[in-house]
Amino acid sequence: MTITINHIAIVVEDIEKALAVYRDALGLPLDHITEEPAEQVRVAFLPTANSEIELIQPTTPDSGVAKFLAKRGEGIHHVCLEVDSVDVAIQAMQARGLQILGESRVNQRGDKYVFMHPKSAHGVLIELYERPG
């Protein structure tokens, strides 16, 4: 299985203010910013040469990620891994013990994702990726 890093999530209160750090003084290009409304977040994206930032914002106070923000304050929020395949490496990680979040979903870009609880993964909470196609 290849594993790549597709990218770092970073959580933040206000993307606009982030902005001026991750764009602004730090000169990354703003691909696009959008809503996923599954995970209840804004997501600004900001490709790097060989994989991408992104800086998510909650959308309601009872999310996940405003849980997250809330209890942890700003930084980052998850690490993603893309693999060859989401089930497969689910199947892998199960068979080794590791616990992971729910069932595997897909974003509005068509991209096939679960996260890895951070209890089995050192205190870091791991997304697995796999893209459509």
Contents of the next structure:
2 protein chains.
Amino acid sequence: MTITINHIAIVVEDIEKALAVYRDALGLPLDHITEEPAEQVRVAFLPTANSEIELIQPTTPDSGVAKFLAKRGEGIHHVCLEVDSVDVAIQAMQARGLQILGESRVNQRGDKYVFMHPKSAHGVLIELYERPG
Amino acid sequence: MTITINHIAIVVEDIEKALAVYRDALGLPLDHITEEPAEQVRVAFLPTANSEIELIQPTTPDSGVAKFLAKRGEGIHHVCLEVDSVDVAIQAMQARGLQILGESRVNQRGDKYVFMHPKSAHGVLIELYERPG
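Right, the form predicted on its own is done, so what does the form predicted together with a further copy of the same chain look like?
In what comes next, the whole complex appears, and the chain from above leads the way.
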């Protein structure tokens, strides 16, 4: 199984204020900003040489991301690990009694993904992600 | 300025328990485990295809990492961004009023590094790191 850090997602109150740090001061390029209505967030994509940093801003007060922000404040929301097979990864988790959040889903681009429960990953919300074949 | 995600550091209570998830279930390879007496931690290095995950376990109750763990629990401790020049990055931060934690330091291998204050990076503890020239 090849594992790649696909991206690190940071939840922020205001993408434009966060860009003043991550783009203007640190020097990361801004690829684009998009709305993701399904998750009720705006996302800014800032590629690094080997991976990507995503800044995510809730667009409603009711989403999971908005509640995370209200409870824990700004900071890292999740780490996305790209794997060869999400299904194989889920089987390996479940065989060890580790908890997956819901079922795997497929987004508009055909990417398959699922989240591990942070309690099963030593406090880290991990997204497991599989590129379309 | 080229920026690379050098590693993500996760603070854990017990490296062996965390390896049961990150190595055995997720399938990340364990490169090695080392003691870092200067930081009062043990560190397990788990390379990904493009970067690295580090599991860090405090070895004393008094270190910064131990206090972080006591206060916030297990989870991501910091993200290390490799930059061309730590000095140039510090200048860019300070020119924008962003806060650096102390001075840059050089470790035994000759790597230069410094940490940004999480308040200046939207809740993320960021290590800026420069490989020896």
